[in-house]
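Taking the form predicted alone, here's one chain by itself in structure tokens.
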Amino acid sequence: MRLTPEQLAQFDRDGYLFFPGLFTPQETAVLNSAVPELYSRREAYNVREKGSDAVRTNFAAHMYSEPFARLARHPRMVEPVMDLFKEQVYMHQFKINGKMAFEGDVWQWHQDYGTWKNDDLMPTERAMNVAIFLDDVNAYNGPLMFIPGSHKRGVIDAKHDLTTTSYPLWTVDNELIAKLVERAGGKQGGIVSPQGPAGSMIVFHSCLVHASASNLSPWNRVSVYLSLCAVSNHIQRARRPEYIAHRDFTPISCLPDDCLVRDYPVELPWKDGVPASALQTSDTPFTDRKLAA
């Protein structure tokens, strides 16, 4: 999928840009049967809420589950920020966020390449997320919430708040998203929330500054994340787990359109348990790139 000239203007100008209904409901059904059961794994890679059983984040589903696998690999997904980047990207990141029905909590107002900057010494930022909606979303079960073009005050300087909530994440403080807000329009317009059908995609910018609030529906708001990032900017250091920042820079290579409903072949390198490798961690920056591998 190739981006047209005007969706080139318009992502340059608000930082995103947003495909409703993009995915058949036959093709988020092939991926929504496959959340229950990783959702189950008492695994490292399923990060709960704070306080509940509930996953917040799964992380690296493609290195272990046949269809996130080939979601990895959709041209839907990955060609638009080809086009954007004009270069290849690797995986740099992959979650399936779990937004759950009266217990799904919030994330705070960030910068995605605030965390990935400061935990994954990622050069600039030339990487984005791209994420489709396995559920519909509406008001009432915490949509995103974006501030259009924030992206363009580039990187924001963040603190990283380890207590609100169970994941980590370098925050912008409060003073400062007023003003983003009142910048961007007010009340008319400085916040926007894209909402609906499951099979939705959002691309947005690593820059752009979004939150979402609690879940307080009983409607369950589950997204897929790949978070693409230029080769030429791969991270320069493993402080954090493989399988939350990958450390494997290899361009990916696209699957056919009808991957989600084809059994095409791919590889499962985690099927059988996340590598020891994986969980190794180290603050000593490389640039070597076998040392990352």
Second form
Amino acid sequence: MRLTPEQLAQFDRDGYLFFPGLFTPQETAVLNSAVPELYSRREAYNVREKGSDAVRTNFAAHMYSEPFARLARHPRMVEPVMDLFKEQVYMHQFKINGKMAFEGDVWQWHQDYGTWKNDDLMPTERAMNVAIFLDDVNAYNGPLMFIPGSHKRGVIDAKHDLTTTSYPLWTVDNELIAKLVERAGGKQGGIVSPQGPAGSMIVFHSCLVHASASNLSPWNRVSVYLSLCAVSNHIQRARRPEYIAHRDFTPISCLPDDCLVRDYPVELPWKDGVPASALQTSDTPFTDRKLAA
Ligand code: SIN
Ligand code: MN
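Switch from the form predicted alone to the form predicted in complex with ligand SIN and give that structure.
Zooming out: every chain and molecule, the one shown earlier first.
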């Protein structure tokens, strides 16, 4: 799937593109049916909500689950991002966020690039987020919210919030959020929240400021978040475990468009468990390590 000049211009202006119902119910069902077993695993890659057993984020399923390994190579997801970067991409991060009925906690206002820069030493913002809804998303189950055009501000100062939720995040303070929302149109479009059926996809800039409220509804809001980084922009440090920030910078090769509903072989390098090396972390940048060796 390639982007039109109009879509490229819209992305440049707003910082995101929304594709309602891009994946069929049959394709979404293949992914959705794999989630409960993945969430039931007692593994470090399942981060649970604060004070609850509900999974907030499952990391790196594409390394050990066949349906998600195929999604990670899906041309409807990868090609638009390559169009935007005019370069090949690798998988920097892969998450299945639960935002489960009654239990899903907030995601504070943040830019993803803030975390990738501060924690992973990603050189520039040439990395993109893709969200794929596995459940219908509505006004009540904690939809993602964006401040349109906020990516134009580049990297914004952030503080490391270690306490609000179970997952540390570099967050933007409320005063600046209020200013950005006002500048984006205030009550007339200063915050938007793309909502639609399971199978919808959003592509959004890594500097786009976003958040989501808690899910007090009786409806799960499971979504996959794939973060694709231009190969030339790969991270420079392994401060976080590999299941959170990947260290294999091989460009993604796409499978055919019907890969979610037909069998194509995919490698599952972590199907027998996460290797010990993936849990090792270091504060020293890769280049300095080479110099020291
Ligand atoms: C994120 O910002 O990475 C996740 C937001 C959400 O799941 O609502
Ligand atoms: Mn985010």
